[in-house]
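Here you get one chain, nothing else, as structure tokens; it is the form predicted alone.
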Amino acid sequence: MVAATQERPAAQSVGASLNVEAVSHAFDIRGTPLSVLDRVGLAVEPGGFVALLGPSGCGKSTLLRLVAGLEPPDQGLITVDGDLVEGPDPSRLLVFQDPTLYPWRTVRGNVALGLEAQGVGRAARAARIDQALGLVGLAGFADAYPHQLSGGMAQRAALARALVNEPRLLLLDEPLGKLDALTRLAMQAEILRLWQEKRFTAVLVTHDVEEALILAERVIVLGDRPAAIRAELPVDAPYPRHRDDPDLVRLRRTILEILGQTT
């Protein structure tokens, strides 16, 4: 059982609106081109949470990066509250797998990397970060330096160095997946609680089901590569939800046999 501190909230929403539009995207290989992604198009309403499931390698976590502005699509168009995206931009960020964080800065500094870019003072910065590390639960562990963290302390680092740039998207490239069982959970409930509080956007990328089925409002689920999307499937159960939830089963059945799985 995952808990959440509480339903959604009825509050206003910070979040940012996505839409992909008719997305194609290819890799080239040698001077061949690889395609991995076929005309993709969905929407996500502001504060919404959505979660990507599909074969590994199909091209999810590229969606990611073209959502985030690390590269151009090769057809098709990505807005964010409208505007067309053509670059990287604070409101806008993803976290990968990986925490990746820089072994020669403490908790703090590496907290600290978005909003030094920016130029924000240094009072103010301070207070974000703290803001941010008490978030997480990280506020006993600013000074501390990378490889005295657990796997999942460092992935809590890696959701404040996000958050301190208060984005209205954060896009999640299974950042959980490396996790030991138990931590995984917490984590799960560390980013409902989150995303409830904070209110922004979320796109998770994922390989669990249940994970999806936890967290997300909507599961769309990709085909093999190319991928294109070949259902989308509300989750409706309200928050918090337990696995063993009849319509949750039923759900994760589904979606197993959609992507070609047995239960």
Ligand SMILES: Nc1ncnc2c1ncn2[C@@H]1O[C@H](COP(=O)(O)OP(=O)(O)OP(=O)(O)O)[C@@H](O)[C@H]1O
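We call the rigid core whatever largest set of C-alpha positions still superposes within 1.5 Å between the two forms. Because the structure is a prediction, the values reported are computed rather than measured. Numbering follows the first chain given and starts at 1. Compared with the form predicted together with this ligand:
- A displacement of 2 angstroms or greater separates the C-alpha positions of Ala144 between the two forms, with the rigid core held in common.
- Once both forms are overlaid on the rigid core, the distance between the two CA positions of Pro99 between the two forms is 2 angstroms or more.
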Contents of the next structure:
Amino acid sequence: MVAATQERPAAQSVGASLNVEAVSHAFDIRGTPLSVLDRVGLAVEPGGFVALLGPSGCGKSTLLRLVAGLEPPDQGLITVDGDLVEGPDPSRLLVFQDPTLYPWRTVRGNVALGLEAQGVGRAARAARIDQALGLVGLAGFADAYPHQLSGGMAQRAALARALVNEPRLLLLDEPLGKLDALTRLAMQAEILRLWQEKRFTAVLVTHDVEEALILAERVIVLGDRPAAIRAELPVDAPYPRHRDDPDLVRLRRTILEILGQTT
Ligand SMILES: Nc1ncnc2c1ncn2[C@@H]1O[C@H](COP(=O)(O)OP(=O)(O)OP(=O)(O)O)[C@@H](O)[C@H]1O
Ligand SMILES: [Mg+2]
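Go ahead and give the structure of the form predicted together with this ligand, now that the form predicted alone is out.
Next comes the full complex, and the chain you just saw is listed first.
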């Protein structure tokens, strides 16, 4: 029997903490460095939901790729739960801006990839895949091939492929960008529900200020390339949020001003 200790382990928090410290990154374009990130720092607490907004080409996808461990930053540190990110890991997954499904695998086969790699048995795999496909509304398309899907359905399949692994940190790079307006609203509600239920930590890149304000607890606005953080705004409105909430309308105006646009 294990002796009772004074200090109990904290209730298991599913979400991971993320720390990005002074991260700079450049790409080499035919011998000329293209500076993309300039000493970016941000922290997301376990189970937090942060949205990143910024002009096209400023470096948002690059930042998510670095956090996912797909490439190392030139300078700075990225830690998840205090551990240095040194490569990809199924506990922190990136849903890419362009869904990258294997064309020779069915939807089910694509969603199965991570579980296969982890050696999850066939029966457990099937149950988890069915559940993930149900979550994104693709239950009827498990046996379809990617070329038989619409752009939005492919994006939902890519989301299911990440969710099935039950990541502790979910990086979403404009995951709803290709969806029609109605499906987009439905999927925003789904993402919110999933996040509230699973308590993973979420970082969402979006071009849609309203989407950021409906979903995130904090919005980070990046400037032009090389991206540095221009502003961080807490969004305190309780969930579920309404687009016409005066606080959100005011925040939206502020963010658009920061982004250099006018309403
Ligand atoms: N592998 C790469 N090699 C060279 N340059 C790259 C590479 N990836 C990105 N870049 C450049 O880095 C800059 C930032 O790209 P990134 O994809 O991070 O922008 P973004 O903020 O995600 O833009 P968008 O909102 O349009 O998706 C761009 O100028 C892009 O051309
Ligand atoms: Mg991008």
